[in-house]
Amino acid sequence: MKAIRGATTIEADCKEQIKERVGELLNKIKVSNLLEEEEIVCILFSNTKDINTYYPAKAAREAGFFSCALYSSLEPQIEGSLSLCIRVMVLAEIERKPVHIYLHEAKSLRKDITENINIALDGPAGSGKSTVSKIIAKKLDILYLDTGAMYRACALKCLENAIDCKDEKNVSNIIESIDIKVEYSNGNQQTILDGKDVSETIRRPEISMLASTVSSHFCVRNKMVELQRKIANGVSCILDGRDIGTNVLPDARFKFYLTASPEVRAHRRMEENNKKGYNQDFETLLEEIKKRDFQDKNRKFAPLRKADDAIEIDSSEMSIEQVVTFIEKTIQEKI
């Protein structure tokens, strides 16, 4: 069984807005909840002490909720507290996730859920970006979009037609036509880049480097930004990579820069790739870590920097639980 919470409020303490408010909530919960009428075993409500016309749980039975158990109850009075404010709590037999539904001015109660959060999460290659968005992607319930993946499936573009990343007219020319989409499947993304899932195929070592090369392009970096900006405008998402609060997302409520020694990144990413099959000496991770550092810090068009309203997390001496819980806990605090 699953608690399904929502809220709503009514301007006047009268019958006709309780029941269309009451009505306006519970149908909605009953679809975005995809809910059967017998799978609601039962609905409890309060309300604030300014409503006494009109018992919610009556007008819940006249909008058609009398197949389960209902029951409504005041609630104490609390100084400060959202006036005129009805709550509910759906009691479903259900094993999917319950979506809670805050509407009109109870949406101040839980803007977790009711406002589109952006997160910019920025630094330089192997500062564990990825790994962390993840998880408060996860964590947060919100969608993350891996921006590294789209410049990387450009760079494969271009490897399998034979472009040179650093000539700029050629990218220019196939970049025009090149098919890029984002899915998501069981919370995962997957890059499509023409039709093909190229998701684990991008992940290559030697795709790396010209996905540096190439997003220092104008041409890939614009219609890259494009694509990020429309699937974040319509959505709560997290988006790590080197300018998205400078850039992408400049407005973004959250930005955090993650960083660590060059060292650590590299000892990081060898490990990462030796998990995958991929061997590579310490040494020579190394020499790529700075060289990338040094491109994506120079490139002309939006380099790699800290925002100037971006908290700045070293990670050198963190652990990936460390730095997880510090964002998480920021977000929280801000909301």
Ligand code: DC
The other form holds:
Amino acid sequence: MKAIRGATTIEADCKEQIKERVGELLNKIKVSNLLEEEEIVCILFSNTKDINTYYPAKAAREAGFFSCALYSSLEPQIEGSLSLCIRVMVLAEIERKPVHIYLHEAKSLRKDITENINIALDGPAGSGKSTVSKIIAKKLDILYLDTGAMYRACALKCLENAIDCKDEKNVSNIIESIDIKVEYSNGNQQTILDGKDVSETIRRPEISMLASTVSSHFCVRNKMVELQRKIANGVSCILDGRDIGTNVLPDARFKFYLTASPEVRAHRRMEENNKKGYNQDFETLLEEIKKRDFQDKNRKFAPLRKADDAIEIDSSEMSIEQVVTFIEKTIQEKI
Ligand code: DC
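Form predicted in complex with the named molecule structure, per the form predicted on its own context:
So here's everything in the complex, that chain up top.
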């Protein structure tokens, strides 16, 4: 059995409004929780003392909730609390995680679940963005989007079609018809290029530099940013990239800029690559990281830059766990 919580407010104490808002609240709870009528055991209401014209329980019956037990009660009048408010608890025989619903002025009661959490995590290559993002996404049960994977897919498409990533004209032609999709399997992002899963291929070391080059063109950024905003729209999510806080989600509630010295980043990348069987020596990787930093920071459109309102984290001497704890703490303090 699970308890689903919810609340709504009315603008005036009248029967019609109570019926409408109670019906709206219960139907949203039913749809969002995929509830079958038989799964609902009982619905308990409480309302503030300024509601006197109709029982919310009666409104529920009239909204079509016939087979469960219904109950209404009065709440104590607490100074400073919401007025004209109806709270509900639906007890249902389900195993799934409940989705709680707060509507109208009652949204302010549970900002943690009614406001989407958008986290922008920017920073240079090898700063640990994707590892940290994956952990945060899992802990907060929110979507993770690795935007770099999309630019990597663009680079792969150019490579496969023998197009020089610097050649804006030819890149533009191929990008026009590119089909990039992001899917999730067991919570892991899969990057689909023209119907093919390229999640592994785009991690090849030679793709990194090409992705940086191809991402400098306006036509590429324009298309990818549109796709990224579509994926992020209306959901709680963490996006990692170079321009999330400055360009993709400028209104993100939380912005972080994760960095580390080039040497530390090259070292991390080397270990990561070695594990995947790509053997690159430290000096080559360090050179590449510095070149990529320069290219990403100095391009004309949406260069890598810390957003003015982003919190900078230098992870050179921090473990992944320490970075995650810092981000989590910052978020918890604000919600
Ligand atoms: O994060 P990554 O290494 O997978 O990114 C590959 C390249 O893609 C990076 O060097 C620059 C580009 N990129 C970008 O321009 N904007 C983003 N939001 C993400 C990546």
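On a predicted model such as this, the values are computed, not experimentally measured, just so you know. Whichever C-alpha set is largest while still superposing within 1.5 Å between the two forms counts as the rigid core. Numbering follows the first chain given and starts at 1.
- For S261, the Cα coordinates differ by under 2 angstroms between the two forms after the core has been superposed.
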